[in-house]
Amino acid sequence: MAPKLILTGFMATGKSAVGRAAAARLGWRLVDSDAELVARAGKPIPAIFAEHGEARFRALEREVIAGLASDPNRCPQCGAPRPAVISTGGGALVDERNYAALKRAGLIICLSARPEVIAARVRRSPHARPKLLEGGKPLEVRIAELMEERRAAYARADFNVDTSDLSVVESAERVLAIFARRGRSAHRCAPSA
């Protein structure tokens, strides 16, 4: 199986941005499970939630993650399994099947941040967050509730990196240091002749 560096964690902890930075440093491709899901569904995540509900979204997410975790593609230059950095959606690890597939695929690192930092990042973000709108509660209250609901799922990750006080580059460096310590080789193909 190709080595995979999997980034998970609550929304607005930096999974996509840190994933891009880590993938660039490793020379690997980045696969964002939410972006793959949107491409497959042909509509944005808020529209999937609004039109089909969370159950349909989670079913699509399971399909996408199963495919990403078992990716059989090989490098065209060296023939080795293609490594990747995978960034998951915030609730992906809650699903037992997603967790099992990702655990078999590689090293799972959970990005975290303090609730007030997440709230500030969400307020600055142009992205709609359907799970934060449920119940009509204040943002900080809803974030705290969701974080508590997902705490056990996130605790199953191999490692945690708190991004609250780190830049994207600093967060990526911490992730890569953990990945290197775990004995995962930063696979790079030899240049073709």
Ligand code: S3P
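This structure is a prediction, so every number in the text was calculated from the model and none was measured. Positions refer to the first chain, counted from 1. Throughout, rigid core stands for the largest set of C-alpha atoms superposing within 1.5 Å between the two forms. What changes on going to the form predicted together with shikimate-3-phosphate:
Relative to the superposed core, residue 78 shifts its CA atom by 2 Å or more between the two forms.
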Second form
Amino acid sequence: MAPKLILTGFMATGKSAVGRAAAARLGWRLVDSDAELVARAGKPIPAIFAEHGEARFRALEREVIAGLASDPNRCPQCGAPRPAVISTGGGALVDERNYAALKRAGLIICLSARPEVIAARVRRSPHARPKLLEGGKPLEVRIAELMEERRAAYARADFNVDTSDLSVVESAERVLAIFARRGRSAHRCAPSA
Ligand code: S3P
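Provide the structure of the form predicted together with shikimate-3-phosphate, given the form predicted alone shown above.
Let's see the whole complex now, leading with the same chain.
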């Protein structure tokens, strides 16, 4: 198993925050696929959706994930693939090619949360999420609908952690416990920069 810990799952389930906490505990770098995509596009996600459409956003997302998943960097000491925590955007796993690339790269842990918890987090969040504005529906209705559409895609992850009633630190502990049991490779060198 390549030493990547991959966090995916619906919007506002804690992927970035839990990814940061898990990466800090492991002493590994955190790579956020949305942040990479925004840097590459030179504009924020809502602008990509508005100016170029979702298809362009998904094409960029595929490029970024393919790059992250096939990270050619090797540990200079032992030659093993460099470890990392990767957090993806909420729709990434829906794409077959993303799923296949991530599956080859490491252990996929899906974060989930109850729809009402997601709605509360989205309302508190400063990030605009174009997928939740589609159809002009009430937030809870749109979340439930999209979650149902993506149920099968998320079910392909290796593990699921429901973060509804957990703090970021508790969620990261669950993730790390799973990873320690199932994902950790034989990589024994010092943390990568
Ligand atoms: C999306 C989730 C977002 C971002 C984009 C599309 C989705 O990421 O990639 O707005 O389709 O679920 P977060 O899950 O980090 O909000």
